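A single chain, nothing else alongside it, follows as C-alpha cells in the form predicted on its own.
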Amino acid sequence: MNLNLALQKKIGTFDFDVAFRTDSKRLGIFGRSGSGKSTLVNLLAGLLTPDSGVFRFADRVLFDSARRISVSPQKRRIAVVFQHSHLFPHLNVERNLLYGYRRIPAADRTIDPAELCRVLDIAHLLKRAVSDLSGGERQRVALGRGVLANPHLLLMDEPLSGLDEKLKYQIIPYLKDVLERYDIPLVYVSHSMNEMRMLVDEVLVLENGALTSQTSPETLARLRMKDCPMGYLNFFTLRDPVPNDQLWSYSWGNNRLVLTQSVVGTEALFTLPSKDILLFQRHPESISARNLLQGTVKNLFDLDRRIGVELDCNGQSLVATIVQQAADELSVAPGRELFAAIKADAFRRVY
C-alpha cells in the first residue's frame, strides 16, 4: 500500500516515536495495552494531529510538519472500524450504512451498497433498528458502512476484541471476502495472534511508544510460542471432505487428514494446538490416533523446557512441541524423519 510515516506525539507521559515503511496490502499492529496501537490509528486517521514528523500515503503527503501539511480527516479517505460499532442510534441500519456514502462526490462510489450487503450478509437487517442488532450484527454493519465510504484504506481498531470467540471468527470470514472482493488496503490493530495470522501479511510490534519488530505473523508466532501455554497453533485449511465411516476425510495439500468433525461446502479452517502431536522415531505398528503423518524436520525452536519442531509434512508445514528428554530420546535434528500422530477429536473448527 505504499505507507511510510514517522510521527512524534506526546500524551501527557506517555512518548510516542514510531517510523516504518511498508508496501504490504494487509498491515497489522500488534502490542499489549498501552503500546501505542490506538495512537497509531488516531495519527493515520487524522483524528489525533502529530507534533511533529511525516506521513505519506500511496502518492499523498497526509502529514508534513516542516512544510506544514496537515490533511483533515474527512479529506484523507481513510476509514476506521474501532472495538466499539459506533453506529448512529437514530437512524436505521440502511440509513447508517449510506451516511458516509452519500457524502462522497458521486464518481467516488465504486462500491455497489447492495452487493455488499449480500456480501456481509446483512440485507435482510437494513429496516432494522441498531438498537435491535447483536454484535457480531453490529459489527458487520459497522464495517459495511466503513467500506461503503469508498476508502483508500481502512484501518480497523480492536474491531472484534468485544465479541466472544465464536463471533469473532463468523465475522473474520465476511471481512476477508470484503477486502478481496473490494481490494482494500488495511491496516489491523489486536492483541490478537491468531487474528493476525489469519488476516494480515506484516506485523509492526509496538511497545511503549516505539516500534520494535517489523516482520511476518508466522514469524511472531514462533517467536512467542513460549509465552502461550498450548504453545504454537497450527492452523489447517482442509478441503473436500469425504465421508470415512462415521469419520471425515479432508484434503491437507497432498496429504489426507481424518477428523471427527464434518462442514458444510468444499473448504474450512482449523486448528490443532502443539501439545497435542505426538512424534515417533519409527512407524508404530498400531495406534488409536487416526492420523499418522511422515515429515522431515525443517526447524527447532527453543522454547526454555521445550522444544519446538517443525515438520515438512509432504510440502506441508507442522509444529509440534516436546520436551527437551523426549527430543533427546527421538535424536531430534534437522533433516530427521520422523512420524506425527494426532487424534481425530484434536481438531477445532474455526470457520
Second form
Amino acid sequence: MNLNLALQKKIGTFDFDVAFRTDSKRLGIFGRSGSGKSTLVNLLAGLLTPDSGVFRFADRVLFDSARRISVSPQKRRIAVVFQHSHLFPHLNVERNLLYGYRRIPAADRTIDPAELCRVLDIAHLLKRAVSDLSGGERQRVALGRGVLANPHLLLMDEPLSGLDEKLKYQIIPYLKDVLERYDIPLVYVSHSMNEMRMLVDEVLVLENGALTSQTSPETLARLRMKDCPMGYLNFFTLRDPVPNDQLWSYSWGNNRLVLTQSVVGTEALFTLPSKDILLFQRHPESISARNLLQGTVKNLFDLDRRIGVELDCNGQSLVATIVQQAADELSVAPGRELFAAIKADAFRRVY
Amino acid sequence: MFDLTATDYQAVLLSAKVALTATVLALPAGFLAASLLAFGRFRGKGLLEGLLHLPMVLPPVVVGYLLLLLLGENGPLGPFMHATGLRIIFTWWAAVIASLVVGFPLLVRAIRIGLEDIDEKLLQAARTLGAPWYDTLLSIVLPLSGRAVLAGASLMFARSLGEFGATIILAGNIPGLTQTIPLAIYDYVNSPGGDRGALALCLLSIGLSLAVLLCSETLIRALARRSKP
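Please give the other form, namely the form predicted in complex with the partner chain, since only the form predicted on its own has been shown so far.
Let us now look at the entire complex, which starts with that chain.
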C-alpha cells in the first residue's frame, strides 16, 4: 500500500499532529490509550475531519485541506473493524455480512461470500441472531462484514482487546489467511506488542498525538525488553507435529523442538519468555530439558542488570536473557558457540 | 347510562379519525426532525429545537389563533387557499392541523430520546461500509427506533384525542362536522341537564385512551424482545 499522510487536529486540549508515509502492506499503530490511536483511526476512516493536512492513499487523495478535498467515509472504501465489533443488532449474521457487499458496485464484488464464510468458519452461523454469538464469533463476523465490502484498506481498531485472554489470538490465523488470499492492505491499531509482532511489518509508535518512531515490530519489541518483566517473548512458528514417545516433535526452521503440547493442523504459534532459556558453554552430557539447541551468538544487548543474548540456531533467531555474572562466566561475545536448553513444557500456545 | 346520541357517536369517531390522521401525517416529518436533532451537527440547531418545541409550551389557544391568522381568508396563505379552492378552516382538516401542530413536539421528543440511545458507532460502521446518511437512516436508525417511534406516536395520538384549545378556534364546534369528544363534553357541560352526557363521554374518553396506552405498551414490549442487542 502506498499511504501518505500529514494531518492536524485539535480536540479540546489534545493536539494531534502526525505525518508519515509507508509502503508496507501491514502497518501497525502502537501506543497507550490517549496517545491518539483512535483519533488516527477516525481520521483515516473519515469519521473525523482534520483541521488541516493531506491524506493520500494508493493514488487517491482522500483529504486535502488546501484543495478543499474531503472524501466522505462511505466513499473511501476503508472498512473498519471496531473494538466491540458493533454488529447491527436488528440484522442476522448473514445480513450483517452482506451489508457492505450490497452497497458497492457489482463489478467491485470480487470476494465470494460463501468462500469467505468457509475461510472464517462462520458458515454455520449465517441464520443466527448476532446476540447469540460468542465474542470470538462476533469478531469473525465483524471481520467478514468488513472484508466483504471489498475494501481498499482494512482498518482494525483494537479488535482483540475485548476478547477472552485465552481465546483472543485464535482469530489471527483467520485474519492472516483472509489478508493473503484477498490481498487487502491492513492498518492494525493496538496497544499489544504481541499482536503487532504477529501481524504487521512496520509499526508507528504514537505518543501524545505525535509520532515518536516508525520501525519494525521486532526492533520495537527489543527496545522495550527492558521495561517488560517477562523480558522478551520468543515466537516459534512450529510445523509438522510428529508424536514422539508421549511428547510431540515439531520442526522449527531446520531444527526440531520437543513439546508436551499437541496441535491439530500443521502450523501453530508458541511463545517462550527469554528468561526461561538456560545457556551452556559446552554440551551437557544429559539434562532433564528435552531441547538442546546449538547456536552462535549474534548480538548482545544491555538490559539494565541483565544481558540479552541473541543466538542464531540454524538460521532461526532465539533470544535468552541472563544476568551479568552469568555472561562473564560464559564469556559471551558475538561469534561464540553456546548451547541453549529449553524444557518441553515451557512453551505456551498462542494459536 | 350509556345512552349516547348520534352526535356523541360522531364525536367519538371524528376524534379517532382526527387523532389517527394527525399522527400518521406527523410520523415521517417527526422521525426526520428527531434524527436531525439527535445526530445532526449544524449551526442553528438550538433555534430549530426551540421552534419545534414551542407549541408544547404555548397555550393551545394561542397556537389555534396563530393558525387561524395564517390560514384565514386574509392570512398569508389566504390567496393560495382561495386560488386552489382549498378550505381548511371549520372543516375536520382544521382539527387535524390543530392536533398536528400541538402534538408534533411530543412525537419528536419521544423519538429523539429513543434515537439518542442508538450507539453512534453503529452508524459509523454503516458509513464505513458504504452507506450514505439517508441509507443509514433507513437501514439502521429506523429499524432500531421502532419502540421510540411507537411511544411517540401513542403519546401524540393520546394528546390529539384531548386537543381542545387550538381545535375550537381553528375548527369551531360544529356537531357532526368538527365536534370532537372534548368539544362535545364542553357543549354538554354548558347546557342544562347535560351532566349525564358529559359523564358518558368522559368515561368513553378514558376507555379509549387506556386502550391506546395498553396496545402501545404491548407492542413496545414485543419490539423490545425482538431487537435486543
